[in-house]
Amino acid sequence: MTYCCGVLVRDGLVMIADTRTNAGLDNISTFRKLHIFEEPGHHVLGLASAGNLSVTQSVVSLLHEGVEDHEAGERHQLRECRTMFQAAQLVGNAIRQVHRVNGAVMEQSSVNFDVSFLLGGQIAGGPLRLFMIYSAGNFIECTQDTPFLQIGEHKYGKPVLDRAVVYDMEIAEALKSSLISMDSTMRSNLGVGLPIDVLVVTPDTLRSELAFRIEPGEPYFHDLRERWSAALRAAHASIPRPPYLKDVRTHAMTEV
């Protein structure tokens, strides 16, 4: 399993996603799930996935190679998209055309064609957008309401950006959310791990403001992981207990 989400406010788009893959507890391996297509001035792109390897590897190759239009009898690349909504519509038609070749054989030997996506960046002359696309092709925008997206594993850590993450938050606010989203899910599933993947893009940059690997140690992220633990206890124990017990004692009262 991964654990994958894209937050998008007004300062700007954060993408994080693990390097976890395991075929059970004994075969646990790392790979890049964010991948960044950019090129300074023109457009930068961040793309995650989640689901069937074998299947991700080949949509990203298929976006570097070239997506065949079987019509016109050419290949089109994410460089050449004019605006983000043709560049989801890309991903959504490699993903089609790795199902075409391999998801009848795939069905056969009982492997699931599971997938998704996650597709945030800018293109000059347009705004920075992010968009999730589902195993079928299809795909959704991320709006101002719900300013975030997720794939994978994504329940353990979405009640913190339901809680935190708003629209009109700073960047920064933005990328400590988000880790500390991923630090929750790290704590409820042995399926996510480090090292994490970070991209932050700035609009208007057309240029990585930061792409950068958090690795086993690094001391911003283990800082983080113990002052949020720290936190959620002391908020624990500053709420009233509940009224409802008030005449229950406890078991270290009745051994006093």
Second form
There are 2 protein chains.
Amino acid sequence: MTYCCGVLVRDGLVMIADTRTNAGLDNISTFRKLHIFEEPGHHVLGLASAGNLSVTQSVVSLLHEGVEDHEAGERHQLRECRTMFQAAQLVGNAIRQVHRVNGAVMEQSSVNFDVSFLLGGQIAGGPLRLFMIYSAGNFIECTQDTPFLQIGEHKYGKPVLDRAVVYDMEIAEALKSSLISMDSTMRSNLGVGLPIDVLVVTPDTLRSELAFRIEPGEPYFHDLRERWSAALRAAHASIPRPPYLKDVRTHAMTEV
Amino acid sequence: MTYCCGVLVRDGLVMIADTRTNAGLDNISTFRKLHIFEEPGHHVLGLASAGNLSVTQSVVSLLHEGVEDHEAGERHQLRECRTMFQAAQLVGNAIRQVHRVNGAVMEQSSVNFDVSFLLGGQIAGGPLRLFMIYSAGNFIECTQDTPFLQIGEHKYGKPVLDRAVVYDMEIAEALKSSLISMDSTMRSNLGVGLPIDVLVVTPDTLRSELAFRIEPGEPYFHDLRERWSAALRAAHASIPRPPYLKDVRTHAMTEV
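Switch over from the form predicted on its own to the form predicted together with a further copy of the same chain, please.
Okay, now the whole complex, with that chain kicking things off.
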């Protein structure tokens, strides 16, 4: 499994991805799923992937080497795109190119051709944007109303984002929310695990503000996990008990 | 969609279920999914269901009218079971009986025969127990190590239970945790909604301690939702910001 999320607020973009892959529970490995394409001053792009690893790695390789454009008889690399919309289209084209080669045979072998990507970043001359691209190569864009997108094992970490993330929050708060969301996912699903890759991009800098790997034992994330657990326990304790149960003799009471 | 959970602690059993059903987003209705079978002094059973409504309703009807036992040439009702294990077996047999009649035709029509049940309660002479029964009629039992089971849209509400629920907690706390878990699910999935049915059974009483429907606007649950949101916001705010971003010029800072 995989969990990746992207948060796009006024102050910038956060992308995080775990690194755990599994082909069955007895075959667990660490693979980078957050890929950074960066030429400072020209473009900075983060591409996070979920789904079949052979497909997602091929897509990343094609984006480096060039995706075929049959009509024009050309190949296009991600670095040549002039807008984020064109970059999202190119990722979609790369997925379709892999599908043309492998899709039918994978399906015959009952292997799902099931991938999704988050593409975020900025290309000189345009704004910072964030897209989610599906298996068929179609995509949606993140907007201010719901300033985050998730791929992979997204449900465990969604309640935290639903409550906390707004377009006006500061970038450090957006990163904090993303890490809490990752923590919730890791606690409930063993298929998502450390290390975690993090990319932060602030508007109009055209370089990565932060491109960082959180390894097991990293002090801040360890502390965040402990504090969040303690704060949730305190939040839980602060809520009054249901009044529906009036005279229940509980085990604790009978011991008194 | 559906969300139901059962919590079995030393002090008793809590079962909760939402009531929203949908056949497409444009066909949303309210149906009871938590069914209570009770003869005070003899047995008290709660049966919560998720999945195809035509199947789950047929299973409930069979448990009232009698499930066929082909080998013995008899029919058995849930009220006749002498142990909770036999009751779980009977629910499994009822699912298989519905599958024999409808399974093949449903599959031909591309309708999933996909159901699951939680069965909890106590029968005179035995302990309070909780089971989860799958589409094939097989089942697992809740144990002290993980004293809860969930069916339906379970992922959103699992992190809350993973952190809060332990076998030694009091029954009122178990009910509170269940309701917080339901709130998290309702916030992130429109397919789960009010009213919520609640059953509480304490050991060796052989009657329902509480069989209650939480309607929209019910004061305690409304207050719980408000308080939990506020407490989560406070918990979020109490966590220090990531130290990875040192000199980012944020929008908020540039406004100063």
